[in-house]
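Here you get one chain, nothing else, as structure tokens; it is the form predicted on its own.
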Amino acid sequence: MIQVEHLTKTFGSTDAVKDLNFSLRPGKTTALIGPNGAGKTTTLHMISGLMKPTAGKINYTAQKEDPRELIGFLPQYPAFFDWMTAEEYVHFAAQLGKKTKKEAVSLSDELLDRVGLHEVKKKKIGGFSGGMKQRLGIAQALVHRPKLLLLDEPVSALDPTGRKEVMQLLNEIKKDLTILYSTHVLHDAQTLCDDVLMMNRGKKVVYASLEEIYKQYDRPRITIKTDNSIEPWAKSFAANYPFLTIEVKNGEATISGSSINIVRQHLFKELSSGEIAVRSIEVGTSTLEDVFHEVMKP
């Protein structure tokens, strides 16, 4: 869908953006994920346009002469009038879109009921939840029918039924459109996402399918919890077993290895002789979270 080279964006003495190099898989979803002041927004910016790089370029496959009209943006906190209708809103966006008003009307209804505003669509916006903002926010970045969806922190702002209702509608939209959304709601990403860009300090660290991720980080682990302290029996595991790691938190052990067979074999053989009283094993490998803690590490 794009390719972005060597891009880079400076501000003063400052590299926000610095040396960006990825492409965007066609009609796929990619997670765009990093710590604040990581690059994140910037870099969307400059996709969408609405910021120019300091260098380097951003190829769009398919030929525009403004390549603005194959973007639909959603910015982090996108600004409404509150007096205006839902329908009248999308009316607004779809006509600044160079779009007829007879389009307008059509689109509007359409992607007004894709989104599910259709039954407020005649309701003042001053008047709406989080979660609808959203979603009109959604419906006005698609009413140019973009083929590239770009979103900043969708969910960030939402509480977890806003945030609920904005996921499951993206989870529909992405069928049929490429999609970069950057985020801190990482089960969020690990749940929506096909691929997954992590920036820190302006540069990229990962870039890959999140089944490559897995299989790149993946760390076989057994999550122990049990009805009295695990702390002292967690001290003399580690002692016994250095190879293994166990870190232990909020009562509860994690032990991990290269296999885990070999976590198994171990774990199972201390318990059996151990006086401990065990509630739950769960056994597990790393999450995105892992793997995002383990590649932002100084």
Contents of the next structure:
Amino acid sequence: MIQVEHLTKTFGSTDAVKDLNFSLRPGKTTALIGPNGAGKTTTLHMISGLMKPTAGKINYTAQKEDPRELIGFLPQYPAFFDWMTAEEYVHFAAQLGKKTKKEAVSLSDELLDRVGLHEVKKKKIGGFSGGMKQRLGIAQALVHRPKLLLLDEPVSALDPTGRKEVMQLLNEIKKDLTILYSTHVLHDAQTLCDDVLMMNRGKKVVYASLEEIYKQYDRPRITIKTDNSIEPWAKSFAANYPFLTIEVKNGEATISGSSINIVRQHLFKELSSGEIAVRSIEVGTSTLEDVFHEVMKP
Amino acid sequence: MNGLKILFKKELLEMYRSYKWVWMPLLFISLGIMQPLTSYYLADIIKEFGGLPEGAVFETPLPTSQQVFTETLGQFSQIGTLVIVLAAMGMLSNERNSGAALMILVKPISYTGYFLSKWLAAASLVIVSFLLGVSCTLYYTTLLFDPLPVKEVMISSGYYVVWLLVTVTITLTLSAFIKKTAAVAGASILILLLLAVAASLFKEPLRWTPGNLLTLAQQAIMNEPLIGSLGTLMVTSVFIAGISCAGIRYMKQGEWLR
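Just the form predicted on its own so far, so send over the form predicted together with its partner chain.
Entire complex below, previous chain first.
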């Protein structure tokens, strides 16, 4: 979809983004993850054409005179005109995206429906809640039928309900689009994205598909949580299976061994005796969060 | 100039919803009515409120209609300018600060179109308001004094409209350069004042500067010879185009949206 080559942005003497290279897979959703100040927003702004790179370039595969025609963008804090109605704004955005008046009417109708703002489309944006504004932001980003959707922290400022709504919406639209979105909420990234791009201090740290990351960072271990106290059982377990290590922390026991099969085999046999009341079993460890902490280590 | 038409429409709608289309014309109309009325009834007003001692004889000669017209333009320059600056000061800086500009400029439109849409909208508002105000002055001047010569009124108003465009351009350009809206207003008024005062103080060396437009508007209604009018108009056009381009360039080049 796009190729980013040696992308660099310098503000004064600090490099916000430094020699960034990647290319997005068409039709896939990529999460851009990194701590504050990693250069996520700067990267998104450069791809969207709002900011000129200090060095390097961005190649858009589809040939268009103005690449902004292909891009839908939702900033971290979308700002609308409070005196406009939702319908008017989406309409306005569609026409700015080079749609004719007629197309704009039908497209904005369709999108307001899709983001669930159909009932309030005649209401002034000034009275909208954060979640509604975010959904309106997605509608205005999609209304000119872009090929690439860029979202800057689309869920960070929302409450759990709003977050769920937006995530659901993104899940529905992801199949027709290439999406690049930055986020802090690693759990959400895990459920939504195909690829993960991690940045730290302006540089790319990891760029791989979610499966590859899981494979690469997988550990042969199983974590169990129980209702009753786990320590006595853990002690006897350690004595019975000296080739496995067991660690108990905060009422959780983590059992690891040389391979996941060995751990699974022995642990499940032990658990089937029914001595302890298991509440949850988690196989492997690599949540995106673990990977994040591992790669962001200085 | 992609998107110019849509952005222009949006500006007009915004002005309509924020009642700029109501109070700006109303202000110019009231200034346009007040000046001929106060000039005509000056003697009565002074008698009524002046607190003159008993038996004082106070003769106020009735001004000519040309003088009344000039005085009205003077009112427009003082109060009118202030109001125009206040109405236009936030057009760019507010959208820049709120982030609304970012949402617009990420669409496939040009920065020139963005700037120009605001310029055109502000110019139309100001010109329409001015014309309404002038019409009222003409009506009351004709009613209370003598009718004004049509040709002179048109020429004079023409020069004045160009001065109003200078006002709009300076305010908008500064709105592109400066983030703080109050600072935009202060700087605009200061610059406009300097232009006007300097041109009237140093008549000869500053003959062709935009400030001379006010003098030309006065001379036109008095039917005096207009010296250096062509030069002034040319210099002013270059000035308007030049600082607009500077504003647009600044928006494009720097990190305007950060």
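Numbering follows the first chain given and starts at 1. Remember, it's a predicted structure, so these values are computed and weren't measured experimentally. Superpose the two forms; the largest set of C-alphas matching within 1.5 Å is the rigid core.
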- Any chance the CA of residue 266 moves 2 angstroms or more between these two forms, core superposed? yes
- Message: Once the core is aligned, does residue 251 move its Cα by at least 2 Å between these two forms?
- Response: yes
- Query: Superposing on the rigid core, does the Cα of residue 236 end up 2 Å or more away between these two forms?
  - Reply: yes
